[in-house]
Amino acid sequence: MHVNYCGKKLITQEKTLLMDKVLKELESYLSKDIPYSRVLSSMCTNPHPVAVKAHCMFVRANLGDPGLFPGTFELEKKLISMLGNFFGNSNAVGYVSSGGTESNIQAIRAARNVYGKGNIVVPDSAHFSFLKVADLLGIEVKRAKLDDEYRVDVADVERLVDENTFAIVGIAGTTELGQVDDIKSLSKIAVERDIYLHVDAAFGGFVLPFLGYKDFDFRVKGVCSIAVDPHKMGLATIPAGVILFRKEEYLHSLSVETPYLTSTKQYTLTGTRPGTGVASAYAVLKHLGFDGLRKIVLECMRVTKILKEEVEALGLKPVIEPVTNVVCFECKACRVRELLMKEGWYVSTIRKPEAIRCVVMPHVTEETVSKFVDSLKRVLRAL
């Protein structure tokens, strides 16, 4: 018996027993991980089977030295072109990152390098990656208030922008509530003040276009960059994020010289960079197409509606009507989450207002919802 890795024979017969022992040890650790079937807190999901196969095919590729992997590099450029067109700019440039955090860091780093000032304005709903942005880049991050629907208060953004502001940020699919900021109004501020506008669509990028949203991407004049994560609703393997820039100037502002590699410059944040995310994201898009992804999103929204209605029937009020496949319910969240974990369910919590948060990813089926609601019913009775 031979042991295979990603379909390739790697070892000889005499090494099989030792390898089997190692793999069994790894399986014991893997078995401790929570299966997605019990998870309603994550914006990631089981990757599509074609993504897994593509991942294995490209497992040796290192895009940190693209001249050694010209096919993988060409595939990345093709993927970026596909996504640029999808988000309204056939001339968009960018690369496949490790995820939304890296993409957000790179967007603000590019803005700082081009505009050279001292602060940015983000919504109070912005992802915690902007705390890392502040720390790494040594800039001030001002937080704008939210309105009654938990979108950024555009008037407060205008109030906070000053002569040292070089960028503002809008969120298209907030992490906590899945809400969408008024990107068009933020664009107006950016254009009038001649500052950079970054849209964090790490989650919403592969959701909103299929729900009729068009005013959050490069079709909006002031948008300079977009972060989107194929490893979320794009069903790619982890890690697979994407940072897209409206024009090459922003991407080139990130470059450093790399004289000992096959390329003379590198504009990515990390050096060594896997080709697996490129291959898996591309494979899903080619296999399912955007129409296929639309069907998956619409099914998630159907299940989200069922979850909302069934939990409402238990007496819990949603914080807002779900905009995307995220729904939060007001309750004694920490205690409810604690009791749900004892039932084997994993949800998260938000603080303002206190609520449990459920993300209805493709692994959350109608049957999953039924079982979850039964457990929640018992939890609420216990409280």
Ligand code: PLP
Given for the second form:
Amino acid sequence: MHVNYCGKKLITQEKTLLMDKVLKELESYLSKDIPYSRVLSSMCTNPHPVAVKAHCMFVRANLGDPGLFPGTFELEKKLISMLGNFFGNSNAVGYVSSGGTESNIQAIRAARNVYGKGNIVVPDSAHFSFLKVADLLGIEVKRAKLDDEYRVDVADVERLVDENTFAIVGIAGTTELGQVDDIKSLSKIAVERDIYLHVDAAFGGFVLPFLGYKDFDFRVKGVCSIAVDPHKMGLATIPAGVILFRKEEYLHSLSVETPYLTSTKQYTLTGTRPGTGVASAYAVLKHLGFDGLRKIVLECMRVTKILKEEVEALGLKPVIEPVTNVVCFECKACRVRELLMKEGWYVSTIRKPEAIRCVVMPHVTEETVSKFVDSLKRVLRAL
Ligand code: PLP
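Switching forms now, from the form predicted on its own to the form predicted in complex with the ligand, please provide the structure.
All chains and molecules follow, beginning with the one already shown.
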């Protein structure tokens, strides 16, 4: 059997499949995946078409060896600079990571490298990536209580900070409730105690600025780093996270020597690293601009309000008034989730209180909400 590859005829073994057949097989697996139109449990969404095109253009790039891909590397620097400016620091440095998890790991690693070993204090609402941080870095991660609105209790953070604490974390858009911590008060603690403050804005980074929030980024004095994910509300392709540092010292503290590459040092966590996220995130920002993203966020908030009101009318109480495009409803969550899944809907449950969680990503339209609420009505009747 003969197939063409790079203009050459290759003889394949009998057992191998023709490209069309392979792709057909892949399609059959792909068709088993859940379409986003039925998903209210995820902070990811369909990437913007321009992101998909950009992604495909950059599939061969490996930023792990940037000297071979100087164009992609230049684009990454441009993207980091755009985002640094957007988050209030034209001198910010950083790179495109695989997502919020890697960005959080790298932020705390840099804090540890610059400020010394010991413990960190995170809100009890912190994403589970901080469990990985604890395990990988061999540090203690103390969890501060939340207040009645599920923001971190700043007094409890203050109580937990001791002489071995080298970093505290604030969250701008919590995973479960979309809530925003008081970053200004956390900054005050960080400055007074001379410790590092990392802001996990993996979700909120591309939401909060469009809702008028200013006090969560580098404009706040004590903020040393920010995690923000273009592959969430930035409509980029997966994987595309960004870690931004206030100054070069933090990024450089992550460097190891790379004897056989085009660069002499590498500060990223992974070695081989895609350029697709760089290209897709950049393409969305250039094509839609921050104004375009604002329109999308405002539409998500409009739909969130409709969802909140319609579900409230069915008798389920929202855990908090939605701050971002996330809304949770108190109910017998596991059972409701199970029955919704039978109706073809995917929602998640949260740790505290017992509630289902709906993330109103751009793929969740008013029409989606109307169909979802019809299903929820049936589910609640069946309970
Ligand atoms: N931080 C926050 C606040 C998140 O919501 C998430 C994911 O939802 C993460 C970190 C982890 O991001 P990723 O899954 O892209 O690693």
